[in-house]
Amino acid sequence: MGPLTVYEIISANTNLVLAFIIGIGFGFVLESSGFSSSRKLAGMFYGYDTTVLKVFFTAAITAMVGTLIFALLGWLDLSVIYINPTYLWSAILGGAVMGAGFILGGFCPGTAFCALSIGKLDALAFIGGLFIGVFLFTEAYPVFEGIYKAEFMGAPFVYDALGMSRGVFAAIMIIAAFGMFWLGEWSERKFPRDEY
């Protein structure tokens, strides 16, 4: 049945439509989960609010589990489905830049847009930061190819690597998530702030 657009059941147009208004309905709950507040943000890494890491790791099980559901019951074609490959360096050094810019400015791209939309300065001053870099890697991008497309690995799946169904590795980090869950409860109230 599934993907609408690669089987012809939606057109191009209609998905995007209806991703435009996902999107809508995506920045709301951002924002209504308090993901416009650089502050709430970076209490992740500070141990006082851990809401970044328990409403993505619900969105990423939610997502999971679905996704194997649909598969099993034959309302989504995996087979078809676009993955990212993967550049393994570029991975990493573009996921230790961007956490760093996490950690200074309490934002990621995402969210950004989500308290820029509600009149945050400084969700304005990030985004500005974010086009001056991504133009300097754009001008600079000739240097930096050969590291951009080094350790080149196709699209790779994590239960593939390790040798187990996606069954099993989709029950793995369900329990993985709910142990992150007591470990974000435990640092809340081992690092409590009040304001902020």
Given for the second form:
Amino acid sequence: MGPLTVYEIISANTNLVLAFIIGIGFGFVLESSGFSSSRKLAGMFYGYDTTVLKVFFTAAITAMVGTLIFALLGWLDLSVIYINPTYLWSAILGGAVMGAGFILGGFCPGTAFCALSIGKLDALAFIGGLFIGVFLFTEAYPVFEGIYKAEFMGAPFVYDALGMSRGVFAAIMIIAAFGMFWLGEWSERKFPRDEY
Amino acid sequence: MMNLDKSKKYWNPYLGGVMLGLVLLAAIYTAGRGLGASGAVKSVLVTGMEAVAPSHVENTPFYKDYFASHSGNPMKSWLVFEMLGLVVGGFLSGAFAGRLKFKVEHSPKITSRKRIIFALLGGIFFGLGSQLGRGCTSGAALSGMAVLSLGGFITMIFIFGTAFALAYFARKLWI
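Okay, that one was the form predicted on its own. Can I see the form predicted together with its partner chain too?
So here's everything in the complex, that chain up top.
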């Protein structure tokens, strides 16, 4: 029964070795999908390249469906998987600040490290910025603390918040993802731009 | 019209998405947690601050909270090892595809210098936002969505929503 480390089928150190191997897979897939290019990532927001949308939602539904199947087969105990706690205001504000960073910088943290690994120097500048940003937060923490801890909601599931079952929500997610893929393909035809 | 030979070098995005989903599933199955990136930056920063300014770390509320909730060496964390792997994996993919090259990638309409300044600025926003939002696109949004967390969906909507809302003002950087 998984998660393997929670059920102590593997040791904490083995888990770190697996983290490294999983990281290799993560970086390989990001780079192979074009996520090492800021102009490809930014294309999402101008409609000329919707790779981000396609990869992101295909990955989310693949992992979601995989998790559900693993749980049904008794391979995975969903009750012990880490669910990030929801603090409403920090989730909203943090997301909005990250969105601004995305459109100005053209990367998110994972893709910046991926781009740096193949020699993109703008990614190095972005990573320098990440450290400054995290530093600003840690130093100014008392200023942010109020909003950071406001509206704590526990670790709720989105389907409970919407008042539906897990299966129904998963089905809606899949249909919505296919709708967005169609929209992405349409957008790329409507706003074509040369590759660079 | 489009330069197809070059775009062919990248994987089909749906294949890439399925592969990324399987990597994420592997993380959930083995470690009971999703992927992430910004947490590793925080680990490195905390370690660096501890080495450079130990008394400051002892007296600052953020670090006090951090050490109260994290035991052990901050570098011996799942996210740090995963991010080291990410750099290796990205490098291998770039090497196989012939994409290893030092360069500043930017729109023909702007200079490298301008690109670097905005990349730095974007990084600052993303670094700050990822702390406020308890994770970035990988940790909060993608992994949160995969485990169907409400917070993951909210953060994802606000990351992409804000970027779309501000895209017009940043258009000269990209198109």
